[in-house]
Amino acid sequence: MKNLIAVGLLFAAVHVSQAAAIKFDFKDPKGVNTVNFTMDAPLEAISGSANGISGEVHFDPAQPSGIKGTLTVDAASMQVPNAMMKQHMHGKDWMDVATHPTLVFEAVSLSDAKTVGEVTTAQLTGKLTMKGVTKTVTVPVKISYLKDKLEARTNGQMKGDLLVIRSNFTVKRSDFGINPKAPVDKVADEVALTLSVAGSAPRS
């Protein structure tokens, strides 16, 4: 009986904390939600972004530690100036879009969380994809959980919470087979990656 009384309990709790994890939706409707990659190498700096985002995570501004979800990121909507770049960007050697439509983040874990306000300052641990590869990856996140902001960001169309979550870290082309033969005086194999995304949590 008090063992049935504890799993009881344990499914409880386990029932609460999920229900107090609010879902945001970061399917951005004003299309602004970013991307921003640089290749910074001897000879040449290659920049360009991503804007075809979505995905769900679940925050809860009580316990940011356990935050989940998944971004994933529309590799077609990768874009550089220069149109024969974008050309071989997308093309089998480097992303080969065809194959590999997206590219996605994972969240699961967060350590060294320090809360001030509304704005959570983190090591977000998860699971990086790129072009079919997954490696495991710890980035420094900051989460801005915005309680009622989301009718300010949709002048006044929809009421809500605004969670935005914002990156910078690198990592290595060369890792996730993404033409690991090119000359690195030309294009880096290092990319810097800024993280700049916002989620919506609607409510009537």
Contents of the next structure:
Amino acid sequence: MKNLIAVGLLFAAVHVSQAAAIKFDFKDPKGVNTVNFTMDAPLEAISGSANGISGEVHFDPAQPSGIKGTLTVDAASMQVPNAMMKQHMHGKDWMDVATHPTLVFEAVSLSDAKTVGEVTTAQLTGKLTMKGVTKTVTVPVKISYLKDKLEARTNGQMKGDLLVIRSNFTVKRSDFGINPKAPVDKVADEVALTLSVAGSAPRS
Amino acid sequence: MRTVIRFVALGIALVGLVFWFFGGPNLGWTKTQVPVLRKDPVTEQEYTEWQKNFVPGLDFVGAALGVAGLVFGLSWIARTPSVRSKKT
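Here we have the form predicted on its own; I need the corresponding form predicted in complex with its partner chain.
The next block holds the full complex; its first chain is the one shown before.
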């Protein structure tokens, strides 16, 4: 009998902890969610952005370290200022968009979390997949939990919360097989990435 | 004839330079779309909107000067009418 109660309590505890985490949907029809990228080059740095972002993140404001979720970037949404450069970037040597249509980041764990008010800063470890290559990376993140702000963003059409995730980090394109033959004195190996995404959790 | 071709070459070079100068002057690559920074008032996220806009860069100037140089070079091949009349 005691065992049954213990199992029951365990299930209840698991259910409560799952229920406390809010599911945020990062589908963004407005195109506000953006990943900016910059690579150094001799004439001028190659800078662009991608805004085809989707995914789901489970976040408990009372326990930020339990964050879980996946963000996906549509590789075809990557833009640069020059049409020919964009064609090269989407091509086989660089991002090979036709074969690898998405870039994926899967959150695994959060460490060094410090929460002040509605903002949590931490180190997020996750699996980053680009061009079919998956690497574990740890990146600094700033997570803002904006309670009841969805209404303001949807002009009063929906009630709910917003979660904004920001991060700046650098990856090496050669680690992901992104045109490793391109000489680094022409295009730098380091790619600086700036992520700024917002997800919504509607409430009825 | 040579003079006409040389004036054409000069015209190409000048048009290229003037178009570049008044289009920027952009010291980078030619752009066919430009990023415009926006800010979401609720989340305060900065995001990029791309607008179609042709901004000539140094590669454009290089191409214009290259074509001008080629046309100028052709002027050395062309014969002037006076030279032709002297020979006949």
